[in-house]
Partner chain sequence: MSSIAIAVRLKAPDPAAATALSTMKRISPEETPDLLQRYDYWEFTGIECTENTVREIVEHFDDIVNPNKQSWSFTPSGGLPADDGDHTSAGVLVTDREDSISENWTAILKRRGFPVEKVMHSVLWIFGFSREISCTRLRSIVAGQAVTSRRDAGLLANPVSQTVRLILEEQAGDLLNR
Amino acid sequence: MSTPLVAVIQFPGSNCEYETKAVIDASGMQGRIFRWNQWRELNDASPDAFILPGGFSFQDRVRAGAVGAKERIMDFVVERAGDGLPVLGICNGAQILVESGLVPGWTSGSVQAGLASNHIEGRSGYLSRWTFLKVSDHAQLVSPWLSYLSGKVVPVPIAHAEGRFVFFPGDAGRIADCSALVYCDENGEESPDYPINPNGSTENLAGIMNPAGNVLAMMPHPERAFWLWQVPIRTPGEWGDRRISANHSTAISISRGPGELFFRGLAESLAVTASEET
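Put the chain from that sequence into structure form on its own, the form predicted together with its partner chain.
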């Protein structure tokens, strides 16, 4: 069985592609960075999964993610997403997926959500901080990225100015269908107030997925929480305790953090798929 290939799409202005590739490699998969104009190479490589990393694609000109969504390389990503391959958009990658219409994907190809500027009582503008996430019940069953997060509350950092998921008022009744990750406190309790909900996102959403569950758009950065040493030492809850316990151990340099769960889920999903094919 060959090592699964995960394509990391680098747009002009992406700035998380190398650490994203590094955590894919550390998860037992092969990460490979494709520039936005290497759509032929991407097609030839036929990756098993795709990640759109964080950053400021096209300098956020016009609107975050708006230009990247229309790049030719996204034709291939959209096509393969339609075939059921896993696609993850992190932060700016999530903005591109929303502008692509891949999520929430209720009507194929239509743009039905927005990632608006942060707007909540007590805070506005760019925000960089650690948040707590939990996975929605339905999502952990269908998303290849979330199978290891069942019942867990994980600290993962955010860094964005436009991360507030919004929808048309008429779609309020089906938001729960696309809910994948929600902001909460260290005990898993949700609140619409800052700082538990850091940006005013509808229904405390930190990530949404398409109906099939193979496409996930999330604003927090799991690749920045992949190693335990990346977790702040004063983080409340289980992961903070682990961090303190490991602080004076040489093992801390190789101990996995909460963000690793996202990539472990993908690796297992791709291994299962490969074994079924053989």
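Provide the structure of the form predicted on its own, given the form predicted together with its partner chain shown above.
Below you will find a single chain and nothing else.
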């Protein structure tokens, strides 16, 4: 069986494509970076999954992700997502997925949600910090990216200025259907207030998905938490304890962190055997 190919789409202004490729490779898959204008090459390669990495595509002009969503390469991503292939958008990638209409995906081809400026204790602005996440009950059953997060609370960093999920008022009753990841504390408790909800996102949403679950848009960066040494040593809870225990061990350089769970889920869905249990 050939190694599954995961395409990482690099737009002008992307800045996480190489880290994302590295963790794909470390998860037993093959990552390959395709530039935004290589849609023919992407079609020929016929990837098994797609990741849109973080950054500031096209300088976030108009709105974050708005220009990238109109690029021709996204037509191919949208088509393959419709065929059921896994698609992940991280931070700016999530913004592109929202602007392309892939998530929440209630109405084909239309934008049904937005990522507004952070609203932090009455202030807006860029925020970089570690947060805690948990998976929604329904999402862990249908999303290939989230199958290993069942019952877990994981620390993952955020770094964005426009990460607050918002919806049209008439869609309030549908939000639970697209909820994939929510912000919480180290014990899994939710709150609409900072710092547990770091940006004022509706219903504490950190990530949303399409109805089929194969497309996930998340604002936190799992690739920045793939290795245990990336987790801050003062992180409360299980992962902080793991970090402290491994601090003086040579194994810390190869020990997997909480972000690895997202990529392990994808690898399993593509029939790749995980090399290490977390």
